[in-house]
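Single chain ahead, written as structure tokens, the form predicted alone.
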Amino acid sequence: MEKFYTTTAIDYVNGAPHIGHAYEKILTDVIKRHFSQRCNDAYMLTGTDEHGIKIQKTSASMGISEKEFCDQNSSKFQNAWKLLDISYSQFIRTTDDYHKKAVQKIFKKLLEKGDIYKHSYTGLYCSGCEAFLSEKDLDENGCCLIHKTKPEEVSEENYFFKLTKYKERIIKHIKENPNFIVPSFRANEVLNQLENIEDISVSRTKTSVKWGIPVLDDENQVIYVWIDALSNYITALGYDTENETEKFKRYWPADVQVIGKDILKFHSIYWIAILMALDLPLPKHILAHGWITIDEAKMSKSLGNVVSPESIFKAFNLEIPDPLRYYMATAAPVGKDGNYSDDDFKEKVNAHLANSMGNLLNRTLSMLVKYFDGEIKEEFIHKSELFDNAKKTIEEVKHHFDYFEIAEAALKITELVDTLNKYVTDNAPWTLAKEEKWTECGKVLYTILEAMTSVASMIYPYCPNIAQAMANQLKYDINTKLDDIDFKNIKAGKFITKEEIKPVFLRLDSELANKNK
């Protein structure tokens, strides 16, 4: 694998980042970090979507310019991702000059090609969705299914994109590539939506929306979200229809585009049609994740259950984001909805990260110091069947990631840790030491430490700080590629001192980890 390019949806900056935004970014970052262990060039794009009527109205109500409002809120998203150790390679804003110029060229190319035309239109517009809705998008009260508000009837002369022209090609692609949409059960949903698609509006009049990218040669129109926001995945790489930069040639097509299930239609139909119209390769996979509920209730500002990443950090006095990253990444099977609750968060990360994994390393190293003054003797080093088990786990983890089964991959890692804990219990090195069976005792400890190097590598995408702390104590290079793990890391000689042994993760209910509780 030469490169791996992954993208997130770009977040609309009309509000602050919440745990739903964080879920997507954590998932994508875990994917990116895993594939960085399998190739030399993993690239991740994220960013913010900054045009549209909602931003225009909100900024006006605050008495500030649209750009000033976008600057303030875009920085909130960047700060949140820094807090969560999201290792994105590039952050794009749709107000970036290079993006705006590229979007204008893309629009012009599609117009000259005949895939965009001008048309008078009357439709139902939902400002929450930033989209025109059809009757099937409304509930029995005529309200948007997502925002529960009645859309506004709008009559305009806008530019339209010939989405229907690409209908059959999109259907053919989805049917011939069963892994294109992940999870695969979402494909039928998209195929059903394709049955009744119509051409889509790709501009608004400036009298309706002035905060947008102007259409070249038509001062009365601004480019609408589909050409603007969706194009970020290629404009970020330098694509502008005239120049395919080396960066674009290297990374496009995307290996996976991670989005929420509520915008799957726009990415698997609208975006794909735009790429077809531009004669560009299609992304290899579109991963539609589920929603995160709070205590089994869908997040809602009116319910007061919108949780931010910062609020969880403060509630638990987290010094590193690894517990939240691990919990969110394993919240649900691929594509299904997940749930956040404080109690479950504490219970899960304590069980998996502190009690099982962290404690295993800590007590093994402590026994090495207690019985052998922290030294690995030559006679301890041997080949264990547990290494074959760990190697098998690595392959299983890779297989799950190939299908973007992030929670399922983590389960394999915890199963290996459980196996290692059982090995310690069954072989009881403390009993071997009491019986002065020093070589047998040393072999048990060596086996655990050597196997734990693979655990550190596999858990790294989820918990980069904990993995690095483990690697430091194991004298192990955390940047080792998964295929290069050979279980020959632990060498004979002085290995560790008592002072070097530190817990890699404190329980959330411990006095040190949670001072205010």
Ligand code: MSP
Contents of the next structure:
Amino acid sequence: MEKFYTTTAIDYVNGAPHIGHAYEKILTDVIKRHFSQRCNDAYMLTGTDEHGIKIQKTSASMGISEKEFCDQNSSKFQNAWKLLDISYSQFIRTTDDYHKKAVQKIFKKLLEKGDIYKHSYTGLYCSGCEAFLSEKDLDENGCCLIHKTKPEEVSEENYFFKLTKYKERIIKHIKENPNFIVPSFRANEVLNQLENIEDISVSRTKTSVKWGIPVLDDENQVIYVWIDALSNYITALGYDTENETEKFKRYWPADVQVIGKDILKFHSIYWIAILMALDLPLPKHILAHGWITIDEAKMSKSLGNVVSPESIFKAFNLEIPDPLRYYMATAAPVGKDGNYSDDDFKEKVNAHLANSMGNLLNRTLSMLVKYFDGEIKEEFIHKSELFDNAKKTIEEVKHHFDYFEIAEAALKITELVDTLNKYVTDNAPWTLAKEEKWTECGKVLYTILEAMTSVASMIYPYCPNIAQAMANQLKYDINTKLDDIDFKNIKAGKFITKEEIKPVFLRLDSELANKNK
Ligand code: MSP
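Which structure goes with the form predicted together with this ligand, now that we have seen the form predicted alone?
Now the complete complex, all chains and molecules, led by this one.
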């Protein structure tokens, strides 16, 4: 694998980042970090979606300019991703100049090609969705099914995109590539939507929406926010219809584009049609993740249950994002909805990261110091069956990631850690020490330490800080590629001193958590 390019949805900046936005960025970062262990060039794009009527209205109600409002809120997203150690390679803002220019050229190219045409239209526009709605998107009171608000009737002459021209090609692509949409059970949903598609309006008049990218040579029209937003995945790489930059040639097509299930239609139909119209290759996979609820309830401002990553950090006095990253990344099987609850969070990360994984390393190193003054003797080093076990786990983890089964891959890692814990219990090195069976005792400790290097590598995408702390104590290079793990890392000689041993993760303290709420 030469390169790996992954993207997230770009978030609307009309609010602050919450745990749902964070979920997606964590999933994508875990994928990116995993593939960085399998190739030399993993690239991740994220950013903010800053145009449209919603931003225009909110900033007006606050009495500040749209740009000022976007600047404030975009930095909130950037700060949140920093807090969560999201290792994005690039952050795009749709108000960036290069993006605006490229979107204008994309629009112009489609116009010249005849795929965009002008047409008078009356429709119902929902500003929450930033989309025209059809009958089936409305409830019995004529309100948007998602936002429960009445859409506005709009009568305008707009530009339209010939979506219908690409309908058959999209259907064929989805049918011929069963893994194009992940999870595959969502493909049918898209195929059903494709049955009834019509050409879509891709501009608004400046009088109805002024905060957007103007159409070149027709300043009275503003490019539809979704056309603007979807283009970010290629404008970020320098694509502008005339020039295919080195960067674009290197990374496009994307290996996986991660989005929420609510915006699958925009990505698997509109975006694909735009790419077809531009004669560009299609992304290899579109991963539609599920939604995160809070204590099993939908997150909403009106319910007052919106949880931000910062509030979780504060509540649990987190010093590193790893527990939250681990919890979110394993919250649900790929594509299914997941839930966040304080109690479950605490219980799961204490069990998996502190008790099971962290403790195993800590105990083993402590025994090495206690019985052997921290030294690995030549005769401890041997080939253990457990290494075959760990090798098998690496292959299983890779296989799951090939299908973006991130929670499933994590389960394999915890199973391996359970096996290692069982091995310690079964072989009881403390008893061997008591019986002065020193070589046998040392072999058990060596086996665990060597196997733990692979655990550090596999857990790294989820918990980069914990993995690094483990690697430091194991004298292991955390940048080792997965295929290069050879179970020959632990060398004979003085290995560790008592002072060097530190718990890699401390249990979350519930009393402390409640105090901070
Ligand atoms: N701006 C558009 C995306 C344009 S992509 C070219 C948008 N923005 S959003 O801020 O509403 O959502 C951004 C992402 O966060 C989407 O993928 C959405 O599915 C995801 N989530 C928003 N709330 C969520 C949850 N409660 N749970 C999980 N993900 C959710 O849509």
